[in-house]
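In the form predicted on its own, a lone chain appears below as structure tokens.
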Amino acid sequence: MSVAATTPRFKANVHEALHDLRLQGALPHARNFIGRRADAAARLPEFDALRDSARAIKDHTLAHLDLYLEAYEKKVVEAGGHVHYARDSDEAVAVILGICKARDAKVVTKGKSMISEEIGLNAALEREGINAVETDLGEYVIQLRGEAPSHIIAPAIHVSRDDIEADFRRAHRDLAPDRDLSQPEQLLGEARAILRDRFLSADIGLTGANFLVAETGTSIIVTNEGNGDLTQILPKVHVVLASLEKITPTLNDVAQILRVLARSATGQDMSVYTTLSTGPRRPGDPDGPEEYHVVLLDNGRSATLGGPFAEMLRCIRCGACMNHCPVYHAVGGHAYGWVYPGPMGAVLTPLLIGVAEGGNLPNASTFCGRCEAVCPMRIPLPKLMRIWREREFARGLTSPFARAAIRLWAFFASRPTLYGLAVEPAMRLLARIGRRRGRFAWLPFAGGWTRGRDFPAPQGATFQSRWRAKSGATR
């Protein structure tokens, strides 16, 4: 029941985002995030000692998960709170329903989970008459356009401020038309008047987490509008939804990481709400909810733990690869056709839905290493897409062509001196036809490069013959 992936026509997707200019117009706003990173970054001395503190939580966090696993349900039930194990998005989906219909809920609000997003919830609660309400400002704009995210922090990056405005004009038609929507400030008061009374009337509240803490059963969220307060506040219910490997040992754990989170995703020091919640209401509260659920979702990820992709659990969902990536930057989060998009998508979405239809994302990349570079949790993301490659090529998934392609420079690769014979008057024969203009329009075998850009003519000798100049080696 997971959200239908359209990763196996990637290259269409590509083609597609390309030629759309309003698109082109919005990407560049996610560069917006490098600076600040950067900045962030800087005026925290001890950061990437932080970020070698986080990835060592994470991997002792992993190594023994089912014993922090064990202690976080203890803890929860504890506090008054349930517990549900799911092994797939159907069963994930299947729990949080029972849980709606034993309220006869109407209506949900949500905070955003992109646990929610990989099981196609609001789809399924839309198809038993439950109304699932986005609550955060990015998620409710794609949701009023039917659209799924295209960042995992900044859902609607690729919205512009005037299609917003049409947007709200459109499913707003009970307010004034002729009111007054060209400032930013005008859009996010209408929108939380909306909102509000959602918050009041909703039955259930679910939100995501961002860390479940072994030592106390406490659900963190982050986030810099409130509405998951609000969302998990209000109704008589709250339901956390999250994957296993967002279990964190302690609280002082969660500490060191938030440290890092926020400077990596938007640049801030931490985000404006960091929200712990601990069980349902208890006797003197002066709010929160009857009733305190956790769904924790498997879909895949036991089975990665020891293997070779078992680093990419170490995972936050910050953002700073897909904000740091130039591919990324190019065509957007729509165009990596699943819910995950950017260089960690690529990693995670062939371990989710298979690298037959996940296999194209992990060759969305130039291996410029800079999502590694900013990677908080220091996830080596180039070195997880390789395997992939190799996956993808042992399995026959790849073109006749590029197969073609690979198995013949790995014949030369394999025989330097046949390699050298090879290319080094090839080398001297594209730079002879191109000195004059210096570049190619157009070379055989290149057209996908050469259809988007020039190729460089090759000047001066091959690197093989510098080098044995250099060093007096020989073949």
Contents of the next structure:
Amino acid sequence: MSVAATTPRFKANVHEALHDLRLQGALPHARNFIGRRADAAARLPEFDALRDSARAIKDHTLAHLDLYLEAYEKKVVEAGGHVHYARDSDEAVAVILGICKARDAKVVTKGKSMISEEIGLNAALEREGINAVETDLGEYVIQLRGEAPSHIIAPAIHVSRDDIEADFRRAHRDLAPDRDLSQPEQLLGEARAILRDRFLSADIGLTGANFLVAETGTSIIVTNEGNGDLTQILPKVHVVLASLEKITPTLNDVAQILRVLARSATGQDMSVYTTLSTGPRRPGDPDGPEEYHVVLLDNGRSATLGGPFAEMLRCIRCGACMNHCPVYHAVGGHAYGWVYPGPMGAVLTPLLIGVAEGGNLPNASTFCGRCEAVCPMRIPLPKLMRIWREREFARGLTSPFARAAIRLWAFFASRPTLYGLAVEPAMRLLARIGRRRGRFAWLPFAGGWTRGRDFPAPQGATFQSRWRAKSGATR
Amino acid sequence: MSARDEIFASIRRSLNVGPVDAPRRDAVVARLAQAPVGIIPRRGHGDAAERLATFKAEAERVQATVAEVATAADVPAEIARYLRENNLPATIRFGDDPRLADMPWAETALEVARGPSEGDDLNAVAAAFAGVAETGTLALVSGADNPTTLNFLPDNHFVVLFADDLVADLESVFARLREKYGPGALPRTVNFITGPSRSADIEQTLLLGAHGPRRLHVVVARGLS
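Switch over from the form predicted on its own to the form predicted together with the partner chain, please.
Full assembly next; the chain just shown is listed first.
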């Protein structure tokens, strides 16, 4: 079972987020990514060509996914690993619980994995009495707080330093209450020391994967902290949890995508640790896991291939779309109400939990297009959101008032002469009334707009009439 | 139907293809065999001296430090100097790599331990499989020669990179891996390391030494002996 979504009450979530002063104080940190990504892209002349290359690789892979999956599976088995398939979240959880029980596992350390959020793994492990320990610093913080990630690569971006200090004092009761935690370094040092013990005592280490390589049967994680590495090399069992579309043909293909991944995500040229894991430890190896399992999750992705949303399967989870999204900047990630926030979440969520539950998200966009402009895989996110809006409308899920308003607008918009006759006099009237102040503090039928901001007064002529005048003059 | 069979059937239904489709299969077999390289940035290219200069600049950009020595025999003295100047204990641990084992450690005051780390070592040395000029990245491979735990548990990580192993790009490292381990095969772990461990999870403030090493010092040896 997946995590329960609060997406249907998106409007209430947004209202709370906009009035949450702590959240509003933390959200500006997300904007730091914008300049970093721009600098990294500017430093590499081949950046845009690499985006095209990365896109072509993913399109080719998805069109041959069954065959690359077969090749990948064969290589994992050759290297001594095990591949498990899961149609949905429940099956993925059951497979992982089975691996835990076979080893009588008490403690599972975890590298960062959005798929584990998608399948609700931590709660499932805890129900079976297994201690799941998040080891990425941000994930550790939100686990202490009982929260979900609010960003796919910076999960605790909504939490302030002060809050982290309070969380650590509450959770780490064995430590001296009067210890100094005023500096970020001290918080990091405390988490490092506590998690070091967990790494060394874990029975199973679970990581996600950024790539699954068909050429070699390798899983790859890309991290900065090193927690994903300690998670997988210290316990006896390494479990990789990944979705189908992570399959990539060759190591050279991985190199292409790696060059756009970190730059788009954090503005780094390379993340600190890019780790290739192939099977369990080999004869003579002094360290590394004795067992290696890969759990491949479908959760509706295979049905997406070949359809209008197939392009979403190119997503490499860099987070650039949310880093550049004005809606994300205003409300943060939790308001989106499920696992994936921002523009990629607005497209992916209805795919994974249905448009009836997730339909609010594709509407939470100004269609400014920045997400598509920065997406390293060139996913047309606004177009895909528009398709969801059309489907929501076609299925009668939009409100009767909105449907009536859209129908009325469509009636005029598809009859240009009538549209001009209706709009031009109204605009002239509004321009005259608003001439003195240049703006309106209140307008009939526009209370939703004018409650929060003024509406600019029209300048007089409409676009249509000016266009007519201009093209008449040049003709 | 098993989960596996149903997922494959669903993929093929969505793609509107059958399990046997010779042109598709040929395309996949060819790509896996040939592993075509795509766009390679010019940044990492150039002669050996240019590659080294690029490697050094890129590694230093990500808070690694880089020292050059003439031969392998000069490595222990360089590591001893670094530890002394940073007020770090004169202890060191490394694996079975003969390139490291044959170095004149006895000529320094360093206390040498061998084998994988249990988590209580401060300093470790590894010999790199390769270096990547383009991004100042080190490639290390698992095994008794250079145990993977040494790359992550100690606070201070020293990596010896022989200048002959410094290549332009990741693709060149992959070519070397294919040559050494055979096509389609890899050691258990290949670590690409670019700078010391870090986190920006606390208010986007960059902090070094999140879970892995706080310091990464690369010693480039221009010759073996």
